[in-house]
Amino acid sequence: MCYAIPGKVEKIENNTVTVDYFGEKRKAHNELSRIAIGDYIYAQGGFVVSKISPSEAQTILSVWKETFFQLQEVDLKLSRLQLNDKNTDKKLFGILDKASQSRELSRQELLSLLELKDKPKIELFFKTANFLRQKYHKNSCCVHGIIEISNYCCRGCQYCGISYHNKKLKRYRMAKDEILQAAKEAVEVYGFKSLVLQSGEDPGYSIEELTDIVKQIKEKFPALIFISFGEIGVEGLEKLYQAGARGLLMRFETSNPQLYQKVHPEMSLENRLLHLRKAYAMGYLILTGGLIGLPGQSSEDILNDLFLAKELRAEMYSFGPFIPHPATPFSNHKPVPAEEVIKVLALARIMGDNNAKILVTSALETLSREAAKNSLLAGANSLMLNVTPLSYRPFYSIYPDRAHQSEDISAQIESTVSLLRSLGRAPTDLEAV
């Protein structure tokens, strides 16, 4: 199965291209050379990968006209919302009624969800947020595949088992010819059209090394690359994007100053929403997020913390729960139950922009293993499978028994496959026009 659907190529004006997938209209940026009308192309987070011939994506179509509109007719009916039932709470219906007309909620109304504690009333908070994702995005669902390429780490997070406060971990460092090879193997077996490539905040890699890998990468393997390497500074976010790199996945974990201080003693909240802000001025999309759950965090925070990722124009929501690992400082705290982090993707939907994608962390599989489907019925549109070469995953340890460690890629691709289809939905990764 590829990770995304060939479209065909209907209107160019300037470096914008409206695309046709089954009569629906969907627009890209295209920064290839030699694209006309008529072609045929597959594009992913909203930019053009790489052209595909007639023939072929006449067969792949083939294959998906059987099950596409299948799929919608699935995905709708998972998505209708009722809130004229007579025992829905009157406070609760003229909440969700608003939201669910795209109406914008007071900071007391978004509390009020993020708060909720009844199962029915969270269901229906659910199913408002699913039925957003519905209007927005029909059955769109984005899966990226990531690749790990070291887990040295010269910070001390309390929390991240990958941190230099883990002194048994065993550490690897990807050799250039490794990574491309990955590279390869999952964009052209695999089929993947969007790569993250992420590591500790490794000083072992040149920022001339990892341009030339995703330059390596952008030449060899049509993908849309993404890049999580931590806080490389201005200058080699510059060079990256350059080199091909059009997305940067970089969490501020926490709005809250003191929290963030905590959580990171030697680090500074305001040097890492610095390197967003400038990588979004770049024209990189934006993967940002927090966790939830980190000690002392109230739910005024968790507001908080998605309203600055709206104010970053996040692409990506990237929430997921605060796992420590037990070789940190932090060891001794639990995390939260699963509804509880599923219940800040719902709010995402509900209060973040209507084209942002909302996406299930590996963290959040982890808790539970029902996870990735409850999310995707509460908002959620995106998904990560690990392409990390199986003897290197196990040692990205940044919390304990992480979901589909020891999974090699098909049987990820398996179970994910399965599950989409469970639900309606398909992979592409543009908005309607």
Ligand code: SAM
Second form
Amino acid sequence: MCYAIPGKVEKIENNTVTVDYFGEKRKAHNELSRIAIGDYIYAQGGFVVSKISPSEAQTILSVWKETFFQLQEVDLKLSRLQLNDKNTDKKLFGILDKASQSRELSRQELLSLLELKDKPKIELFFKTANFLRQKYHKNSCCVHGIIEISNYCCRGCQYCGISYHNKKLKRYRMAKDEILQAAKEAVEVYGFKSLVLQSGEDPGYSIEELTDIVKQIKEKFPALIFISFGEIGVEGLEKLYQAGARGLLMRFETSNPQLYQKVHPEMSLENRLLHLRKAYAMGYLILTGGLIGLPGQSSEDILNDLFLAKELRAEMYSFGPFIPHPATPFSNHKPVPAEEVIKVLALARIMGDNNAKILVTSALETLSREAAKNSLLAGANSLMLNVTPLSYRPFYSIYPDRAHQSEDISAQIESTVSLLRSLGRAPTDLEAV
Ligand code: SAM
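Provide the structure of the form predicted in complex with the ligand, given the form predicted on its own shown above.
After this comes the whole thing, all chains and molecules, with the earlier chain placed first.
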């Protein structure tokens, strides 16, 4: 099973190609040489990732053809919105009706959605977000693979299980060959088209070593590469971009400066934001967001987080619950219910950039088995599977009992594909022209 559909190049204008997927046109940025009209390509995150032979493409497309339209129909059915002013609370009807027409909501209106308590009202809010997801993204859903290359970290984030607070954790740092092997397996065996390389903030790798790893993955295994190594400096970002990284996953965690200082006593929000802004200016796709349920966090804070993610031009919103880890200073706190996090995802869909993707995080899946499905039905359209070698996974212990911790890649793919199919979603992630 492959979770990217090949498209046929129809038009080339400078570095932009128009790609056809069963009659639907999408655009992608092309950095590969030797792409011609009529070629078949894979694209992810707005970038052409690789070219494939016409015979291979046609075999895959013939398998997808019927399914593609069937999936669209299922999705269309599931995302239909019937707002009825007779059965709905007048105020809520007014807000959701406005949202469904993509009209801007006031701060007060947005906050009122975040603070909904009544189940049927929350359900309607989620349905509206799902309607908008379908309107802007059709049934596409992107699936990334993440390789957690090291759990060494020199930072003291008060909530994080791989921070220096956790003295008992066995630390690991994957060697270059192991990382290349994991990338090879993810791309060549399992068909991933985009990979996130993540680690704690680990001075054990030099920028030159990271650059070399990214370069070699790019040369050997065609994939869109996101980096998530923490605050590596502007020069580090530049070098990694030159090596071929095209996305940065870095959450600002919280936009509230006082709260940021409380949970990261030795760090600065400005420096984090500087990385995000500079990275965007360099051309990186930005994946960012924050933690939901930090001690002392208010609904106002969360709304400000969403505005900040939008201001940072997030390609993908990554908001997930804070889950307490016993070996950290925040061990005594409780996580919020999954539904509170899904409200944030739904609000991101309503107020965020229309083109932005919204990620279902493993932390959210850890809170509830149903969370992935419920989030995909509330505006989310992106998933990340863990492709770290199984032997290392238990040690990337940012919070306890992580979802999919001991599931091998094929099991994760199988359950993801079956979930996506049941919801009528297809693995394409390019914007419609
Ligand atoms: N070092 C990189 C950085 O600074 O962005 C990436 C690694 S860091 C462990 C990845 C993410 O894990 C953080 O952005 C944080 O939001 C999340 N995280 C850490 N501890 C967590 C916890 N207890 N519950 C939920 N998420 C957590």
